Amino acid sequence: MLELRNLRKSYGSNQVLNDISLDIQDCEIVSVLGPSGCGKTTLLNVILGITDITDGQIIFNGEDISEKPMEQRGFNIVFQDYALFPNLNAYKNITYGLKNNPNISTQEEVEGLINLLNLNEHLDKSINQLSGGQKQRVALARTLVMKPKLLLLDEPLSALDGVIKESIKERIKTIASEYKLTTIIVTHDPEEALTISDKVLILNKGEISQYGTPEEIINAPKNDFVKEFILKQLTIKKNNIFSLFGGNNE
């Protein structure tokens, strides 16, 4: 379990995160949702360990890791821009981290991931020969061969659309289920958050507006911000998400 307790992050007088407290259960997919500048990426960075917290605690499986360096936390992230190595082909990108840690994943496990992500026919291709969806799958495979204790995804679907986006969503859910992997996804898109997640965290100005299941967010928004943010974004996209969760958009 990941526990955040009274988490705060400030840059001088600018308070980016204010009193963030929540529990994320093992194997849950949790989306962090909110408008630009609400603190989503900062929250991801403090969990990963890229950014120090100003106050509060980060507890993972009963251990306070607030002061633990990033490389000792055992978490891993797929960045929005994939951060793949352009000079290596897809297979060498996937197995890059295993060069110095060869015992983390067996060859059989690597091949299983490649099959799961349907990458077999792309392994010899250079990165610039891959589509956005293929790059996303390579980035996921590269992260997963390292067997992270926690998977962090920063806007994983923002560069994708249509059938490709739906395919990647399904693969993320399959991976989380098959590998029993706790997953945190940062997104600005309510549709993504509500259809991929077990829980949704909605941030506004660095504070929690609501944390609950997609059904709770749709059917029982806790305040006007949640109601208006979700309604506005989904109305713009003409999305039928309300009927999917038994709510209405009136």
Given for the second form:
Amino acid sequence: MLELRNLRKSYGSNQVLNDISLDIQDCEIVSVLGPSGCGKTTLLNVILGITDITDGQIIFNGEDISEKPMEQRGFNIVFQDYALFPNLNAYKNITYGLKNNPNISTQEEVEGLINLLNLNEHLDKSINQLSGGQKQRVALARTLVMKPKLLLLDEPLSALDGVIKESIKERIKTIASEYKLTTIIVTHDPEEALTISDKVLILNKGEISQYGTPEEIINAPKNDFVKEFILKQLTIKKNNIFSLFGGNNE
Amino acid sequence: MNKKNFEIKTIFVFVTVLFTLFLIVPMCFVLIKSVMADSGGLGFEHYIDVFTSKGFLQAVGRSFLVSSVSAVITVVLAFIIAYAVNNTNLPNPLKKIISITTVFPMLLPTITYGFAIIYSLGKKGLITEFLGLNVEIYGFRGLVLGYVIYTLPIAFMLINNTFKYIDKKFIIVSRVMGDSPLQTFFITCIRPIIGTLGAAFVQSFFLSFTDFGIPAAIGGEYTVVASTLYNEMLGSAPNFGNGAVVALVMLIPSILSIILLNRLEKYNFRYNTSSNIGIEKNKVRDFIVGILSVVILICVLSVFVVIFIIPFVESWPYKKIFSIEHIIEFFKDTSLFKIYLNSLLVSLLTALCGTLIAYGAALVTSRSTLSRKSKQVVESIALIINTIPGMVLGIAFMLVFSGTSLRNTFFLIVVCNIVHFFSTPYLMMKNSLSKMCASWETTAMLMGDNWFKTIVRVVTPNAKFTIMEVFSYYFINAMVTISAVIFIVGARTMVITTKIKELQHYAKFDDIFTLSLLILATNLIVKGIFAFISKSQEKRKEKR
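Moving from the form predicted alone to the form predicted together with its partner chain:
What follows is the entire complex, opening with the chain shown before.
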């Protein structure tokens, strides 16, 4: 279980995260949702360990890891731009971590991941030859080889279009349940957040606006921000799609 | 020291200490020397001495005049060539040949240009006799010609680079909006590069003003600032105090140039896209610009023909018969060949260590989380070096290190070269590193890499091409430079360019041109090796 206790982060007088407290249960998928500048990327960096916190505690499975350096926390991330190494082909990217830690995943486990992510025919390709969706899957595989205790995904779908978006979404869900992974996803898209996760954390101006299941957010929005910025968008989308299919939107 | 970022902090400290010891301290020495009276104590007697001597102000005036004239000519010629390469439908192979020949003189030292001009255009010169000319080339004319040949490659590279990024679509837009051809030319061609034309002028002026090799060879009685400086330091009656004053005077236009260059930045256009839409058909334009470019390049190259002829002629200009005697004698003379080995050693060490230092410094500014202040320190070092002419740096080294055990050592020559040429390699490295994905280090660290492993496994392989470019930049410049090293070489550590200066006294031009050919051949080989490596790498990539 990951517990955040009264987390604060400020740069000078600029308060980026203010009094964030919440629990994330094992094997849960949690989306962090909010407009740009709300602090969601900072929260991600703080949990990962790139950024130090100003105040508060991060507790993972009962241990206070607030001061622990990033590489000792055992968490891992897939960045928005994937950060694949262009000097290595897809397979070498996937197995990058094995050079440092040969026993972290067995050959069978690596092959299992490659199969699950449907990457078999792309292993010899250089990074520049891969499509956006393929890059995303390679980056996911590379991270999963490291068997992270917590998986962080930064805007994993924003660079992908239509159909691929939906298929990657499904894959993320499959991986989370298959590997029993606690997953935190940062996104600015309400539809994405509410359809992929067990719980959604809505941030506004560095504070928690609402933290709950998708149903709770739809049926019991806690404040005007959630209503105005999250629900309104979804309603417009819903109406558009209904009118497109000529159906009744009630 | 905090354990976090330990490696990058070590690099930062090393770079800072290096440039403090071998740039800041020596430059302060020049300043101190200039205000030290001969009797000891402070005094401005050197300033009074230098500024009241009639010759000095005349030399300054001449330097300004000859450098401005050359810079104007250079910019016009460079523009024509760049226009031919970028804005015409000339066949691609021809464009490629034009680009390559234009930068060819960079592979030779400037002092060779001077002697090549003498042997081509002087009395009994190759071109003089061939065309039946009779022009006085010692002094103003020779200097202008030499400076133009010297600065044309640099001006061309600057203008060419800007031309490449002009969005050609605007030519079409201008035409369909009803502009006249002349208006179109000014709006879509001149206006976008006006800043670069200015920069090319300033750069050419600065290079001519501070060059030592050309006036050393062909200046004659026409004394410019560079020759005055040399005479004050290494002439028959040296006066280091006066030399320090002259060095500081030379620094003024250099600093002004850098300020001007930064100002001119603002005139540069930023195109969002660079669509290559094809260039309007215009055979007359292509023909005129094409012919002009070819003529310019033939003129430049014809000056260098003598280098390939003189060493193979029995006795120029009296006995014009083919003979390889000079060459045989040259290689028999082990002392001359040893000087070539010295040059090779210095250039290799400069390229190797220089590349490492530029790489390290660029890592500090573009791929570390060090404070902004630390990064500004590195940036300032690069900026300061840009303003310091080689001659001034050489004199500074001479003043600081004479009397120490470092005097005349290879170590000092290599360090001097590394400092002297640091700016460009650093900017090349920084540019390349800052374009790389920002999350690589974090990702690699999460995969179990330490900092050093990340650099070896990820950053370096992806910076490979820039590293090779930087290496060859350092190598070639170390091979052709004379301005700084002339003041710090010793008898045992002589390099080719300084030996050429010495051979001038004995009028041994066969040896001068043979040594020049060796420099040229070596530089061509180095260029060739790197071109081969990058070509085969690209092919391998394509295959994959």
